[in-house]
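To begin, one chain is listed below as structure tokens, in the form predicted on its own.
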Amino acid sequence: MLNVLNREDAVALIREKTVHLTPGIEKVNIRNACGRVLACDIVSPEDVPSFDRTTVDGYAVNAADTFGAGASIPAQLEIAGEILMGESADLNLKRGRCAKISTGGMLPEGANAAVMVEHTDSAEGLCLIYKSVAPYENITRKGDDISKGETALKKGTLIKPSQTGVLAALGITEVQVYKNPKVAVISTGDEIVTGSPKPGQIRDVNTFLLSAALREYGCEVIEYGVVADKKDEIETALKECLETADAVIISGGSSAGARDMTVDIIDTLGKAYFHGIAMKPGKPTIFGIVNDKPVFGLPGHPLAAYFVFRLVVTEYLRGIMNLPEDRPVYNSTLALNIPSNHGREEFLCVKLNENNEIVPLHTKSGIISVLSEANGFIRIPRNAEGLNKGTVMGIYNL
């Protein structure tokens, strides 16, 4: 019989038993940092940009010299020179003078704004300005992007191309990141095959699905392959994986019944802390510790296995690598009523209709295509008996 916990208690237990298993820290070049997790805050050593610069092609001016300018009465300023891109602005503009400048050019001393070239005419050393500008209009000021001493990236940030760009802008070429946790994936089932399936057999999906999901979280994956529903074979596979992996995921063999061997194997080699979470899909989930390493037993159905990974296994990864908490990425309203089973927290893949409303994609746990069709998923609390049309819901990324 399953010993069922609610998901909050299951996650808290996982965090408690694994938070000390941090995989260690190493330094990497930012060229190789994409997909890694920052192990410390990145504090900016300088202002970005390091100087006031214009965002338009035109003329650098003292804004006060343009006040009152219009189409019929333009301001007339003497052109003191030109500031080229990538060069220091050596000019010191006095009142009544301006300087030609290109987008990104350094604002010279004495200037505090830029006039777009479209609003000017020039002839015989004079610039006619037909539109006034406010102080610092069309200007990016020193430190507007990132200020010196500001925390530019926080510990636990998953580095993507955009974060790599921030590091490059700060002149940081190496960063401290968590070592990639090594996670082994074992798929079990007499009906699971790696080649062409015969009648009654199905292709191995979970090895590929879970391995890809782990890599998205910065893990190094050990793909053990498919193991038959035999206790000695599963036990041997687990022992072999534990020799090199930091954690092990076993998919299949977790449903209550004659083939319920995973929990017994974990309990024999170590300790199984729970077998069952009050969630749909994913109720027959197992968690235990063997040789001070976490072992997760996931359902065999791919959709259920994915949701358990996304909502349970990732909490282990968040704990050891200080990843940010899981939050909805945006909110929307339900397009129709949704019934639910009281007592089990439910997770539904959803799409947005033409009115940007949430439409659930109801499916059985063995169906995998719904993951590629969905815009995300919603959470229905375990004490809800359903949700009404128009309810505002948070949508989470898959």
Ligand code: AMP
Second form
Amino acid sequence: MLNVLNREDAVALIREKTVHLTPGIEKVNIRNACGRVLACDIVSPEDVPSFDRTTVDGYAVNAADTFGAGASIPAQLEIAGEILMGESADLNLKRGRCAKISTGGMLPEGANAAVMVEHTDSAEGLCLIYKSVAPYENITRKGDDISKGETALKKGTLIKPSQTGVLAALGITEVQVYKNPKVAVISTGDEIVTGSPKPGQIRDVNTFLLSAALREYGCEVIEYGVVADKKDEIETALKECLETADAVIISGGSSAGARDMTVDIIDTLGKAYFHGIAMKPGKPTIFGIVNDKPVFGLPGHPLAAYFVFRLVVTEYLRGIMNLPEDRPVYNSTLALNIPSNHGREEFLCVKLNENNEIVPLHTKSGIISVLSEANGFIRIPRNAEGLNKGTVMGIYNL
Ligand code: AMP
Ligand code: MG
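Starting from the form predicted on its own, produce the coordinates for the form predicted together with the ligand.
Now the complete complex, all chains and molecules, led by this one.
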């Protein structure tokens, strides 16, 4: 019999038992930082940009000199010179004068705005301005993007290309990141094979699916491979993995049938804290600790294994690396009614239709293709009485 917990309680227990297992810290060059998790806040050492810059090609002006200018009565300013790109603007603009400037050029002293070249005419050292500008119009001010002393990136941020760009803008070339947690993946099942399946056999999906998912969360993966449903073989595999891994995932055999041995093995070598989560898919899920390392037993159905990874195993990773809370990435409305789910928290792969409404994708839990078709998933709370078309739901990234 499974002793089933709510997912929130299961996650709280996992966090409690693993939060002290924070990986060590190492320094990496920002070129290699993508996919790693920041181990400290990044406080900006400087203002970005470091000087007031124009966002248009045209003329740097004192905005007051353009007030009242229009298509029929242009303001007339003397062109004092040109600001060259990449050079400091050592011009001091007097009232009634302007300077030619290109996008990104440094605003000279005395100027506080820029006029787009499209709204000007120039001849013989004079510039006619047909449209007035407000102070700081068409300007990015010093520190507007990131100001000195500001926390530009938070500890626990998973570094992606965009964060790499922020680090580059700040002149930071090396960052402290968590060492990759080493997670071993074992696939179990007499019918699971790595090569070509004979009749009755099936290909191993979970090793690859779970390994790829782990790498996305900054983990190093030890792919143990496929093990038969034999107690001593699974036990040997688990022991071997625990020698080098920080955590182990065993897929398959997590239920309570005659061929399901994972829970006993975990309980023999260490302690199984729970067996079963009230979630769909993913009910037969095990969490235990062996040698102060977490061991997760995941259902063999690839879709179920993936959801348990995404909603349960990642909570261990969030805890040890301070990753932010799992939040929906956007909201939309249901395109149709969804019936009640009778007491289990349910996760559904969904697509957006042409009106950006949510359409659940129908699945049997053994089917893998819906995962790749889906735009994301929705979460139906445990006690939802069925949901009506038009209900606003959060969509989570898969
Ligand atoms: P189990 O959780 O061991 O009862 O497996 C549930 C279902 O998932 C069975 O149909 C298995 O054949 C399938 N399954 C288990 N492990 C894998 C795997 N590594 N790759 C693909 N399918 C699997
Ligand atoms: Mg099995």
